[in-house]
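The chain below stands alone and is given in structure tokens; this is the form predicted alone.
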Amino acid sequence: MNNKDWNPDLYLKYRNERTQPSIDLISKINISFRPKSILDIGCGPGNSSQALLQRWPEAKLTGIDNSPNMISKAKAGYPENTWILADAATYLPDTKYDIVFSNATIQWIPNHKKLFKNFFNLTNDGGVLAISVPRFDEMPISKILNRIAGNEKWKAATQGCAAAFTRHDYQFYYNLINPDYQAVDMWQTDYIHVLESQSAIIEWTSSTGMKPYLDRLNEKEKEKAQFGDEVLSEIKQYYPVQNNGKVLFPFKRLFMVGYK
């Protein structure tokens, strides 16, 4: 496995966890009619996907991902559905779609304002857009990671993570969805996860958010390993053991709804 691709069984550990915001997604979702046709903006292994699929199961799904590993991850178990190996900031097919969705993905692509313009075009008129974002800048976490990278003894290494990400509030979002929607509904949502231990953390984020600064020290597996040490020292004092032993991990997402 290509170790700057997407690793889906480390991602697929966390699947409750990381599926439950699509599920929270899709339930806010207010439409009278059954869609026909719904694409899954950066789909993964296809968790998010069964859940749409779960609500409308009568519908025709297409799971777009940049990720080799993830889009065969999601093959081998949903055969019957499509998945296309795609850029989302790219894909703009001759197909439209009764429902747009997006579940923690849109962090990872850049000029959202062009990328918006892009989901509007891939929805059919009377269709749904709906996003869901993860909130990682304000969370501890990210704070420890940028902090332990801008050391000197990782700063050259890892000049540059940071900008993997693109982040905006939701009033950038708000003002950037309602012009070209008839409603808007935003929310957000602090997930409180229960974690087995504080390197539960270290292991949940090297497949996200911690990502890409460990595909800098791709090649250097003891640099690596001290990098997710340095970073684990932190998390002890930002996210203590509780009583019974576990490890809280409160998790912020955004998420948005427009009908267009």
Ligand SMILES: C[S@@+](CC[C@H](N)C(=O)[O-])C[C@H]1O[C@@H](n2cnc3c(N)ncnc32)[C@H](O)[C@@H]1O
The other form holds:
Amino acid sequence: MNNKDWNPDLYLKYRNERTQPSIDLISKINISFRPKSILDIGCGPGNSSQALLQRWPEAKLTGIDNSPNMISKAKAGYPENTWILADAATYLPDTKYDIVFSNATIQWIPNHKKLFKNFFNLTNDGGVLAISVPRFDEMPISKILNRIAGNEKWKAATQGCAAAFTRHDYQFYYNLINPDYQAVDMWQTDYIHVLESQSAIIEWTSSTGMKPYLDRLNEKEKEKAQFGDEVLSEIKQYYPVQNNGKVLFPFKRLFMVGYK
Ligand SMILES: C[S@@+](CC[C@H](N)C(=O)[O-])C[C@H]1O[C@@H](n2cnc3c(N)ncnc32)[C@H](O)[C@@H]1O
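For comparison with the form predicted alone, kindly provide the form predicted in complex with the ligand.
Whole complex next, starting from this chain.
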């Protein structure tokens, strides 16, 4: 197993919290037809795909992901769907889909101008593009990670890590989607996740937003632990323990739906 690959089991420890944005996005897709084909881009272990099939069980679902571990997990869990190991940046088959969907993935892919052109070309006329993306850069945890990565001790190893992510605000996406689609809906939501402890924030982010930093410390378990400890000590300042011992982890997400 490639230890820089995604860890589906760690990712799914927060399955409900990670799937809720997909459920919410799907519920806001305002169409009167029954889509025949759906593409889930960055399908991960298949959780967002399952949410899509819950609304449209008769649709033919294709999930693509560039992580071998994620695709294996999706295949094992839901063998009846089509799962393709592919890079979404270059995935442009001849097929078009009624719904082109992606939750919590595009931030890992560069050049969103080109990516959204591809999404447009993948969508049938009359179809829908539905995307959700974390606004991680607007959250204290992102600033903590960048600050610690900038410390003398970690600087060399983690240089350029923040560039692993491509991030834009809602105006950028509005101007990207609007000319190509007949109508666009957008909204932003803070999910206030209730976690058991402050270290749960480390657990949550180690399989996602903190992953590029930890990948750079690959093989060096002691250094990974030290980096995690330094992040945790700052988490304690920004994410206090509540009266009942739980920790609130507000998570900002941007949603967009384009009707072609
Ligand atoms: C945070 S997970 C989202 C999984 C699932 N869609 C969900 O809603 O929980 C992001 C997924 O994007 C995938 N991914 C990242 N870059 C990608 C790329 N260039 N092409 C395809 N998948 C990519 C990762 O492998 C990972 O499975």
